[in-house]
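Heads up, the chain below is alone and in the form predicted alone; it's given as structure tokens.
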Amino acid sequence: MILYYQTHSPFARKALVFAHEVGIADRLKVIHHETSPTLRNASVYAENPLGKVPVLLRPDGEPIFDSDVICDFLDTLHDGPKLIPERGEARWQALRLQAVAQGLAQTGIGLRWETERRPELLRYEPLADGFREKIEATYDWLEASLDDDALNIGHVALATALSWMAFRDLPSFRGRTRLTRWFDAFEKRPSMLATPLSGETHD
């Protein structure tokens, strides 16, 4: 299988630490694309309309995007533990920081565009001030309600985005002493330090 990633992306790292946490990231060439809004990458368009990484490509079935559905497929090839509980409470409880942790990944690549990436008269200041204020709270969600018990595909969605929050000099969730100790134990893993983030974004 073919995995088109990005050094600098916290979902295409999400869908590679996931393969590295089931071990079968062995099975993967990853090949690095660059992509943003702007800058149109054919090779990416061709597999995936919405021209973004991840995309996985499977020799006997069609693309898949986006990380999302990757790790669940992901989860499918592999005889352990299942980091997607299949039902239960634990499922929803899985699922709801993977869906956390996605937005507040997707809330700081909003923060960045109105304070760093868009042209400076262009920028929205109350729109960047409502971005801190989602992210502030999500920090304080997590603080107050991260349980980090069995490993679940939440888990790595969040340790992804956290880096990658840092990574990109975003908010800091570092005041909060429960997350900063998680993050940082989480951060020691194989399957981390084998997928650190590098790069600038290419518009």
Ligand SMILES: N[C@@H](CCC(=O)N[C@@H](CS)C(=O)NCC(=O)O)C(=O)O
The other form holds:
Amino acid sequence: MILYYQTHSPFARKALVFAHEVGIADRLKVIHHETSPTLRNASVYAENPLGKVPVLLRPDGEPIFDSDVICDFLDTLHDGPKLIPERGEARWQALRLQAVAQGLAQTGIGLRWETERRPELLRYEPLADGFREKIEATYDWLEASLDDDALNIGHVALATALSWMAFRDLPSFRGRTRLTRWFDAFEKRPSMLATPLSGETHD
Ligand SMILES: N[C@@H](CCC(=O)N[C@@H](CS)C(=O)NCC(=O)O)C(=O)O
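What would the structure be for the form predicted together with the ligand, given that what you showed me was the form predicted alone?
Once more the chain from above appears, this time first in line as the rest of the complex follows.
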């Protein structure tokens, strides 16, 4: 299988960390693609009409995206413990944590547009403030409610989101001690060490 990837994407890294965690990363050929809303990548568009990575190309099936769906598919390819619990409250907890982590990374991307990527004259400070508020509220929520004993899709999504927030110098979570302790431990996992973030966004 081929994974269309980006070395500085939290979402692409989430899919790859997931593959490492379930022991099937060696079945993926990882190909880096630069893509952004202002830099069209024809190869990515050929597989995903949204022009975004990650995309998983399967030998016997259509390409799949986004990272949520790719992880769901990867979880069907191994016989170990599932990272997406199949039923019960554990399932809703895992999917909710994933949703929060996805939203956090997406909000970080929005804030980066408002503070760095968009030409200065086109930036809108109230929008940047709104994004900051969501990020801080999410950190507080995580500090209060993260299940730091479990390991599921939500934890993979969260670790890759937080790592990217730090990589891009976005508002820091490090004032929250429980969240920070959990993240620092997670970042030492082989799956995270094997997938370092690098590179600049090209617009
Ligand atoms: N919800 C998607 C988000 C994917 C996404 O936004 N990827 C970014 C890289 S971080 C991208 O490819 N951006 C290019 C674009 O928006 O055109 C996922 O979880 O896979």
